[in-house]
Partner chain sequence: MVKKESEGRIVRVSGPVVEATGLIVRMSDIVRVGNEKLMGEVIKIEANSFIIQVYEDTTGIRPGEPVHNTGKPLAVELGPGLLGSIYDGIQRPLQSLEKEMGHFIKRGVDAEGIDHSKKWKFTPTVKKGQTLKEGAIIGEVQEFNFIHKVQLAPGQSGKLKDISSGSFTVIDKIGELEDGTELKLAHFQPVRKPRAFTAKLAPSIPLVTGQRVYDVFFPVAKGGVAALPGPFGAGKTVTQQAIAKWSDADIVVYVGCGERGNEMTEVLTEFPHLVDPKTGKPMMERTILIANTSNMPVAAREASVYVGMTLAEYYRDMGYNVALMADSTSRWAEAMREISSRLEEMPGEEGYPAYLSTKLANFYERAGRVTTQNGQEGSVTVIGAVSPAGGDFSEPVTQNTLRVAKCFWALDAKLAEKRHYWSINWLNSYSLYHESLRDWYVENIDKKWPEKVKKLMTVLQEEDSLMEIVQLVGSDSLPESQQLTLEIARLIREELLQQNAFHEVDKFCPLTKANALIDLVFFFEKVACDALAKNVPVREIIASKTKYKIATVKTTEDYTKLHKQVMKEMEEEMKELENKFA
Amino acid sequence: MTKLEYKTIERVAGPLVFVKETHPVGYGELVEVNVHGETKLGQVLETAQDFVVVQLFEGTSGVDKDASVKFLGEPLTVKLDENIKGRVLSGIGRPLDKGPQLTGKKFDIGGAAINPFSRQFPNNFIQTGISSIDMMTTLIRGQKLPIFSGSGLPHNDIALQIARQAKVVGEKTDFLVVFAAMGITNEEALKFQRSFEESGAIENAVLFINKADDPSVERLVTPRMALTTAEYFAFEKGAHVLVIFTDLTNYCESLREIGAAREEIPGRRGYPGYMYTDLAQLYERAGLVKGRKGSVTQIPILTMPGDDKTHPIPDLTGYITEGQVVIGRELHRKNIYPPIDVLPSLSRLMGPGTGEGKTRDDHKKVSDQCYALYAEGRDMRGLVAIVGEEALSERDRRKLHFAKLFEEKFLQQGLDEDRSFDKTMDIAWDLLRSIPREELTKIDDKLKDKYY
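In the form predicted together with the partner chain, the chain whose sequence appeared above, alone:
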């Protein structure tokens, strides 16, 4: 493979470098740009006979027309072996801890699509130790379940808590967390690192951290690094891997930035028209493959600009992912942690992944019953504001009370409180007992005999 160096940069715009008079360069090839002894990595975005467009992951700051450009003849890869466990890395896989450079086999971070025919349908759960997720929007192995949050809400605390507590119950399989942070502040990065190290969770985790002041293009690589790592452990080593992304909104901003720099025709709100495809290429890497033991599960976290669910980022995400967990600002204001609003939240794969032998026989029914009672109880609040609590019937007042208890006893839990599934269900039944047995219409008598 020719690894010729060129000093033929013609134009630099944003993160893009236009190089002319090169040998035929492959689309998507990795590029090294050498600026006064410093090496920057990039990727070929467009290649033609007379010019090549290169996108630099680490920004173009300092690049001049004298910089030399080297084409490496292969796409961006990450080196993987067991030693990556416990490492803290930058957004493009350079060590941020005191450890050595990565070693092992090279993997193309682009990742190939799983043949839909080769997929195995996800049908078992991951316990997060958070009641509202475990019972109401159960996380299933192989699922992509995003957290829709807003700025100022404690989504990162929830993410860390999940990362610390998540486990597969009743199976002796390796469990690994791959944590990819995109565009987070230095302060947050420190907090993440400390949280993993102090709890010991780092042993079975890999952290990729792209900070807010790192070049934004690097953000486009970070999740792909993380997913390639996850796939390696899931499909080569047979582990169940949970990938957590925070914050995908920053990723999409970078996507828009590159699109603008390439002078592309923008789609909705300036985001590129291919954002759906691009996001799908990340999210669809979750799943299970027939005949292989492991699984890749994703929790992408995104902050909805202005808490607007119809903004392109949550909107396109919702169309690809299998449900969503919504963080409620109102609950947060009431000091409920974790402030997960179960009403707009949904886990689409919950049906086949729960129930007897997986979670518990009464799981689905109790979840439905709590959902209905809580929804009605919340509706009552609107009414109470107008007519006062005295005007309610006895039955409605019970629902109103249930909603309050549900928030205070069920949703509310400590930052380090790791609830077992039985414990979660016990709390739910405690609350349900405040309602007369015959009003629990969604639960059949057999289960009521057993648990009520």
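Owing to the predicted nature of the structure, the values given are computational and were not obtained by experimental measurement. For the two forms, the rigid core is made up of the largest set of C-alpha atoms that agree within 1.5 Å on superposition. Residue numbers count along the first chain shown, from 1. What changes on going to the form predicted alone:
A displacement of 2 angstroms or greater separates the C-alpha positions of Asp50 between the two forms, with the rigid core held in common.
Right, and the form predicted alone of this protein, after the form predicted together with the partner chain?
Only a single chain is listed, so you will not see partners or other molecules.
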């Protein structure tokens, strides 16, 4: 069937091209725009009776009324096979690593939502090698556990460390990391690529990199490319896949920019009203499917503008995902790395995914005890600032000391330090031994006899 070409461009607004009087076209359909011999790729964003809105992946510079528009009759796809492992690609799947173009079967990047009935409940642990995550906010296979950060905090270092170190313990299954970076600088892109290559983690990873100077439309496609790749390896090849996004704030800024170009009525703080739906379409592609071996686990990273948790991006993310890991600015100021503040952090799936046969029999109790002592110790700091340490009781002083030790020995670890789960638990028990046995009220006697 010959594909019709139109020369009916009415106007161009930002990354959008408005074309009038076309045949009926589908939402999400691929489009080629021919600009003076150069072909630009785009996608149908909106279709109405008398006009079609096309968003271009390569920017609209040079597009005028003489440009011709051809509708290709299919959605945006990515070609996938085993050879994609170890590749570094652009946000729309073009090679950035001087390798060949992608080959294999075509997959629609829109993906198919997992039927709630066929979902399996996540209950197996993924070891990240970072103590504060493994023990306090455990990551479970099939979970979506976002990292809430702020500008200037080392979230990208933490993301890279998780990507290098994450593994499934005690099972002989393929484990793969799909890393999608959105709106990052050239310097960050080089750092990510180099980190994967030097550590050898690139062999079991796929990188999608969308830079800050790439068109904002491409940013909306990048996470969908990454998730489609993850679903292929998880549900077709039976691998456990960890998807890391950084930074979702840039993704949402692109949504806002395109919404403004379409002259939509803005919602909260200028973001489009459908941002919740859009984020849910990404997050809900994590999970396990009954009868399939693989899993898709997500760690989306977002920087909270002004460290504000009530900002629409972290707020909506918190509704959809199963917990959050919060990066603390105060800990970062003390030069503690990773500066993960365990008090506001939470993993809602930690209960079913931990314990005997999964992590360790003492895991949950030790985690609860450390949390309680650290929280009380942090409270004591405020009191000490007013009345001085001498005014505290012996017991309160111990808690104050515990909080200091917890930050220095447990939270603090090297950029390349990969702690096994047993090592993490040993460090926790070492700290708990600084507290008299009878004050460890959250741990039962049987566990104290075994480990104290």
